[in-house]
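One chain is shown next in structure tokens, namely the form predicted alone.
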Amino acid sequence: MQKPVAICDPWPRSLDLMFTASDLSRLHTLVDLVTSDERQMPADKVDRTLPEAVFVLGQTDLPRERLARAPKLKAVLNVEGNFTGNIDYDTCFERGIHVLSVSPVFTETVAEMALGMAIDLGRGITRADRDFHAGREVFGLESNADAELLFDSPVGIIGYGDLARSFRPLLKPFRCPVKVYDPWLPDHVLVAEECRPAALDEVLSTSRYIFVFATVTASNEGFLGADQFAAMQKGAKFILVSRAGVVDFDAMLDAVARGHILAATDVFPQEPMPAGHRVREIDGLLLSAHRAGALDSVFKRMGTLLLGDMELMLKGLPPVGLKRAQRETVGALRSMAVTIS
């Protein structure tokens, strides 16, 4: 019995990245999987095997024409963990091919480093092995002039999707009040999360710590801007690990520099950032280079989700481990399409 073909053009990613040697080898006897020894599979390659393809693995683009060549498509697996514009969605949604995301994985291991990026920000952790490794250690309670508890801290979430669900227990030995703004969520699912639902301006100036988890859209690019910072309350420490594209990010570094707030932030709007820029100068400022999600334990789990829905799908079942694309807010999302593993 013939096999169904997968295309597999995961490009910043790799098979061995994303699949231990079993579910590798499930892999290969579930599907006949058509790769390319280059970079990204050649556009001429991928129109060839389209006709006959069950399933695209990776960021092929995919525009309504090339869809059309594809009538036994059943989804596109994007293994980056966005949704971007490199495919037509509406086709996909007319057609019943699901367009799916690893980004499940991710939830979990950037939710453990915003809660410790934020102990970090608020205790002094890395300034103080910075200072002692220079000689200006400073003992006792002296060095804790300005630390400040997390625990019974008012906490603030900006977007409450997946990664602040996963987020949202880690706090709960913390005992802090929570407060949450996102405009594409109903009060009744934020108070089921013992969270108390709140506008941004609530939430910028009455929080101590504030998480932003929100994705980038059309309507909330650049939003947490010069105006943003200025509400928040000295001294409150911000934590980014979603997406740069939701801050002016030059106006959370003035807010930084002039010693406003402590900031942390794993993700930036170029990456890597140039050499020489003020970024790595500013202090009160601890940065992480977009790690927060990348480990190789995290990278293998995604093997297991695809394999999992594809063998689903195969059986006429709906996938159910990864995101699926949502018609109404497909569109409107603008994340960068990820070019580092």
The other form holds:
Protein chains: 4
Amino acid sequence: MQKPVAICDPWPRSLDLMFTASDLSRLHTLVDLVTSDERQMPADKVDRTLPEAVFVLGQTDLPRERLARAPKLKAVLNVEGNFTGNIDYDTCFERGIHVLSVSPVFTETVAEMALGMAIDLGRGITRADRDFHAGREVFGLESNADAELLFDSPVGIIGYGDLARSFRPLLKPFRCPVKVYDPWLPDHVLVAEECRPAALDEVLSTSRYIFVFATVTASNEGFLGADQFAAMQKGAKFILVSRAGVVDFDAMLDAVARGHILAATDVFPQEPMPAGHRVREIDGLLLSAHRAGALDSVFKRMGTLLLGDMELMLKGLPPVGLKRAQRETVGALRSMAVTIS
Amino acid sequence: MQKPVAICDPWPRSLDLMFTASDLSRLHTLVDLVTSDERQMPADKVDRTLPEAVFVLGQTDLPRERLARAPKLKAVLNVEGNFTGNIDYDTCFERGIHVLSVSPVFTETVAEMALGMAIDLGRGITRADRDFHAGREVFGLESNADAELLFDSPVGIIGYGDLARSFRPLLKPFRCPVKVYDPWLPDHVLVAEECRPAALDEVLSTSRYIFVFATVTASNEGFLGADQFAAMQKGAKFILVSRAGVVDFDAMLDAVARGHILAATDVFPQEPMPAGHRVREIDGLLLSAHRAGALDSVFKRMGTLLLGDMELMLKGLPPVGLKRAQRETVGALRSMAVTIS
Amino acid sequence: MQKPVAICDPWPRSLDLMFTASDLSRLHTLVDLVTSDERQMPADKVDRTLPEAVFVLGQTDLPRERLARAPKLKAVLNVEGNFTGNIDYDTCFERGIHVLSVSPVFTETVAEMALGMAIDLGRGITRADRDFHAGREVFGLESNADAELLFDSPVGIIGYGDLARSFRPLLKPFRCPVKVYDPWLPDHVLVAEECRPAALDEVLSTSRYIFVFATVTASNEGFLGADQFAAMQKGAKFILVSRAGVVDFDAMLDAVARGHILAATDVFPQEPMPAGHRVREIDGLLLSAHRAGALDSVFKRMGTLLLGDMELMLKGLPPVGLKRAQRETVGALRSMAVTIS
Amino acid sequence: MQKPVAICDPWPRSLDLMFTASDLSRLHTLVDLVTSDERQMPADKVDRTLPEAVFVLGQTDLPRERLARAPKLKAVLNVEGNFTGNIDYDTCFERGIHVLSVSPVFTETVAEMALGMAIDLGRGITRADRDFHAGREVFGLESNADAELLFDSPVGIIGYGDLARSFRPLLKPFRCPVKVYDPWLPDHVLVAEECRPAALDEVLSTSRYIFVFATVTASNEGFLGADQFAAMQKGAKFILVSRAGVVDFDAMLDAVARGHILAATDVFPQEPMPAGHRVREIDGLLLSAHRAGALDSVFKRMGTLLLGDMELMLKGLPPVGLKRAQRETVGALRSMAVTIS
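For comparison with the form predicted alone, kindly provide the form predicted together with another copy of the chain.
What follows is the whole complex; the chain from before opens it.
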């Protein structure tokens, strides 16, 4: 019996990045994997394979014409993590071709990093370590003049999607009251998560720790600007782990540079950042070079999710682990495509 | 009506350190506070006041003879945090004089710090920030070669007292299996805390994150030495936040220096550390200058606990917030006395 | 400005059942509600209104022809709770018309009831109360010969959908190891929920408490039959709160009647049950007349979810509170339609 | 080498009730157990054994004279669960003889029962089952006219001791705001448990579920009387699982009988209750014949705790699992002694 055909075109990822050896052999058992030796699969090979393809694993261009040549296609499996303009989504939605992303693998790892960064800012871990290594350490109370517990502190969350859902449980034992701003969600969803829905201004002006989990869309680029940073409390901790595009990065740097807030960021408007950029000079700024999600063990989890959902779909069941593109929002997402892992 | 008399001799703490303005006024309402202008209360003033004293708030010397002069004494309130040899404990236990310590104020703040340090070591937060500030940052996966999630990682805890009890809930959402070594506790106590009791060797050799919460006693000084560090897994994360005395500090530094483990420590065999000490040169070592507990808000919580328990005792009820010295163990404790806050 | 039109045809529910007064007025502000005086909206009125309709709120028949007359339709809002054959789902999926159900309102209330029933069976609450009222009570240990704690007991869950997800957190503080059988889910989903995936046989034969949360489908009708009940441990507690159709009801009654297991059920193959049915005579059987979900406050929550999602869809956003019909499974569901609330 | 001597006089318990076979053999290994064939150890045998006794396991009378004959005594292990007047506590406290009780074994089992009873009252489980068995069942919404979810309901707790601490976690997933009345505890203790301290009146008048976990003392007998029941909300659920003595039982029955509240009780002013007592006739009253704690598995846990603490004390360490009598409160406790298990 013939196995279902899967076009394998995962660049900038690779199979070895995403699959453990044993998962890779499960994958080969499950599907007939059509690969190419090029970085990206040559157009003619894609075209030739599409008529039999049940899955496309990768960010292969799939305009209407190509989809028309793929009558058996059940799902397009985006392994980069962001939905971009490479696909004719309308056709997929019409035909019930799932467009799926591996992005859920990142939620717990980024949530953990966000918590680590928050405690780092609140307790001054990195700065105190730097002082100690430089022989400038100050012991005890005197070194904690600006320190603040996360326990019982008012927390604000901006954007309550999958990432926030992974983060919320980590916060529970700290007894923080949590306010959330998310214009895409009805209040009852937030209340069920033990959060208080609030306007952006209220979240900014009443929180000691502010977490930005919002994805960037057509309508929210740079929506956290100078006014928003000014609205924050003196000494507030600002943790940015989703997308740099949602903040006016310079306004954020200004707010930190003048000592108004502390900030931690895992994302940047350009990656890598230019050598001479002032970002490196600012005290009170915790820097992480897009490291929150990109662990080997996390990439391997992509394979787990891909296999799980491919098996379900081959049994005629809906996928449950990967994230689905949605008609209403897929066109509004504005994340940069990743070109390196 | 006369208020009960309290000898106030808190050095190295002070009333202003421990009480908010409003708590201080509650204290004055509750007791007649006898203070002195000296750093420590002069002996004759102590002696003169003891016959009326209901409480001693501080680390005043209280040998048998002095206690004999204090027939109304209900409690000695140690505000330094460690029980030391300044008191004739036997007499106190015989007479039912509570000997109490403010140490519980530190458990949550130290637990929070321990978690922050663990995530810092696992995810390389401080080191990556240092690289970024130095213009050496590496983006994404490549920078995470040694990174490891706390989620689902085997955790070992050494010493399961109040501190571990405050820490355990913080770990729950991370789904870590937890093994505990504590020779002072029966297994059933640990099982009820959703931990697995284990021998020290097993804890050391099977955990990716090892937290030391053990207090130092007459019998455990330096019990974590070269052999114990060798028994840990390559790349294990070692977090020390209780007392430096439980580890052979040099052996720990050696293990980090040769790249066998990563470590974070908030405590040191000498505080402050000598200027030229190699501790500052070792990569993979996260340094915190006894900062985990010493926050102003934490010291203010001492007042809350002191007031709460003093009020109870004046009503003839047992104290519930402060920690009680115990006959069996008070003589075995070996922590250094603190001389600065 | 004209408001969007919503066909309101909710029988067997009613607007007053589902909306509080204030939610109802929000609904009227949001849409132009077209209702009828009949129990169900007459066909011609439906046909007349469809060309302008943005929402259909109810179980109105919507075959292909009717959908063709509804070019503005954004969503069909099933308020009965089960997807049935009244709609041409293919057309809806093609056109991106959401088919949504209020079923999520029931998950917490049913989960709470399931926990209450489990403790009732384990601890003999109802039976002991019955004995007491009859003057046959036995005090203390002797009355607990068959009693069993939920704390630390092995639990099995059959079917891990929305209901199980609402139930799982309720079980956490009881420290129960949980095994799950759900052939529609990959293992990683269950592991993330702190459950162990297992074969049906293993779940049945190793659990002291077995919860059935599975919905009935074309392929699982009666899959829990005589063999499965025989595989359970003597004295196991069986709690059925999803659909009677998944069990061979007579086999379940036999297993309880012969004292092999205890059982609680909220659902029945016929509702109401015939007067003389043996179900009423069997000791060890806890009976609940489809009461687990049907509370007034729960029905009012339908309004909250409906309003929330209608507002989102009118803003061009995807619904988030109601449950979506899925192409793969909607045709396989076999729940009885409800005709009374 | 000689083993330490333990007087074994556990009536109304027995060794077989409290120890599994393997724990019993551990006990024999640990101590030289002096038992008697009588229900209670004859006075002369007690007197003869005391000079060597390290432990007394049971409720043996220990007045000052007897304690004077027991120079090696480390602990008196009450296995009945309540401290009564059989001991000269002052002497014990003076000499540092621990007076310990097995009562902690009961906290989780009673907490579980309290939750089961609360859901039973709120959801009408027992009453609906009774109706169903009698052929009077009503299906669905109509049967839930008085039903109420525990989820999100205001909860009141009266008495926040060990039992409440075991209960609180069970309530967490239900998102209930919790108010607590406990005059023996400072506010900060309750706040740390995520409860709001409140006056008794406020707890009674604002809660939908009221749990009584207070033990009976010299000063609180019958403190919940007619006025307190009148202060409760119509339809409030009252759950009594600690001691009957804290309520005016007749006032409680009146409040239930007139339909003002629903109540569940595991304790009674007389046990057993007289045959003709009206308690059996009152609808809305859930009756449990002191069954909440008395499970075989729970009694076996006494052995676990006893062994654990005896081992610690023989090593010179303080006990940690059993409950300690306290100087201030032991004289104020007024629980009835148990004469049957």
